[in-house]
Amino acid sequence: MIAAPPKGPNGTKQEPEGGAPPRSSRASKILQTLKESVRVPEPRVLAPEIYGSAAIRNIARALPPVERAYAQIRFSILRPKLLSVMDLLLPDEGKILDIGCGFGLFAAYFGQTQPNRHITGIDPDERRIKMAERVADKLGLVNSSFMAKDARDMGLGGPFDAAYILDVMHHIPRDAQEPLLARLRDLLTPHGTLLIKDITTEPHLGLKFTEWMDRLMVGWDEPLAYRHHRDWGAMLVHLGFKVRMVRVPDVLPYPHVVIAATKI
């Protein structure tokens, strides 16, 4: 006869000493092993922790007094609401080109909101580039880099997943605007994004207010070449982009327009 396994005090079967662990214990170990071998990345759906006014304050604290005053003017024009619109239109990771980056204000902003962005800022002014590097260093933005270059120069390290140019296009001579946009198109990956924030030409009083503010910043000799947003759209379509545009109202009478162009 085959002896039955010994029973415990409550009448249940008892595994012999040194025998196999209970089935429930073996099953939990198998499940744990499966969980460790198949790690599903958590979805990134939460809003970033640093954005809006908090990100702007961080940038201001990283600047010397004179540049801080300039930053306050720029961020009074491109307010958090407007920056949030552009933030959503840019990819949350990948290589991004900042054209006319100046002191690196917007590279610092967009780098804080999405740290996986690798932002390259370019500006022809070497002093501004050095300041942008110091700001990025103080904010710990290890994925940001800056070069004293013109956007039309070679050797920018593309292709880029996106590029943005904020309130710069109307400072470019009119006959040089389309060649610059064509150059940026060539630097983008297929389906890459070109994001433009600029000023449209209506209403007329808003345009005159903008021109007056621009003159205070750049003087009266520099040519200013504003265009209607439909002209920008037609130019971008001609260059091979799919275009979306939105007017962004503000408490100040700036006639803001944001243009998101996708390379076809």
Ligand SMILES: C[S@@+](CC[C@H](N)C(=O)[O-])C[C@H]1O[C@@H](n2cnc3c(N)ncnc32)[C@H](O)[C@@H]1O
Second form
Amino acid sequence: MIAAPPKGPNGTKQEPEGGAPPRSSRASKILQTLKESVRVPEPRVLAPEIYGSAAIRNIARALPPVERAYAQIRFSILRPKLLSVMDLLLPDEGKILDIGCGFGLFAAYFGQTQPNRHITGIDPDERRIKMAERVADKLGLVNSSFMAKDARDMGLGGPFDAAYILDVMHHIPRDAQEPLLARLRDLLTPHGTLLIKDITTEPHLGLKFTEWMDRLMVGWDEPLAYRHHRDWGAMLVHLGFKVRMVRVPDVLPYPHVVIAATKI
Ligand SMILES: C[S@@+](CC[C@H](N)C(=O)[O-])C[C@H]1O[C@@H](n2cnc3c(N)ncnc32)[C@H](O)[C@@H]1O
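To test you: the structure above is the form predicted alone. What is the structure of the form predicted together with the ligand?
Okay, now the whole complex, with that chain kicking things off.
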């Protein structure tokens, strides 16, 4: 005689041994299927570290001692707060122009944090451009290239989805600043971003501190033409940009301002 399958507590039929798996294992199978059906986000949409500290370490390692010391000073001035703000304001892909790229520190930084960016760095100083190429080479960065050119030269390529100019505008003679911004606007695609990091003129003591530091680097003959962030804003609006800006505090008294201008 075949025994009838046992009944559950509420009279429901219970599966015999070897039939359907018990409820707990069925639940874990469902859970597993659910997990597999939920797409794991690509790693680059996660924040893998607090900011690109690994990128900075790589860059420092790729430089000879003197430039390494400069890079360490530069990255300690442009602290995580500033770097992260700028990183998030730049598009995560597309063609980006780095004007006055120097040793290419920030091209190497922004190129590492988002590998789908292609960054073109330009600077009139050939020695710095050679160093920028060496750093990119050592880091195996295939998404950056460099040219020894002045921002006012022709043949910079483009149009660019974004351009950034970090602590360069106050080294441009006052009368040449607006024409340079107009030129950069013309190099951008519609709705392209122009990101400017510079020094504003208040508080006055902060400006004086910056001026002394700049003079240590460039000597007494080179013109330094700082402007109040309001002036930069008005100039950019006049040139056809929509403008947002933020002043970023620092433990050192640098009066940093970050300006994100979108070409209308
Ligand atoms: C203070 S350094 C900043 C370098 C780099 N952007 C950084 O943040 O480390 C200023 C740079 O602007 C470059 N520069 C000055 N005038 C320029 C111009 N007209 N076009 C392009 N670069 C220029 C200088 O050669 C120098 O490398």
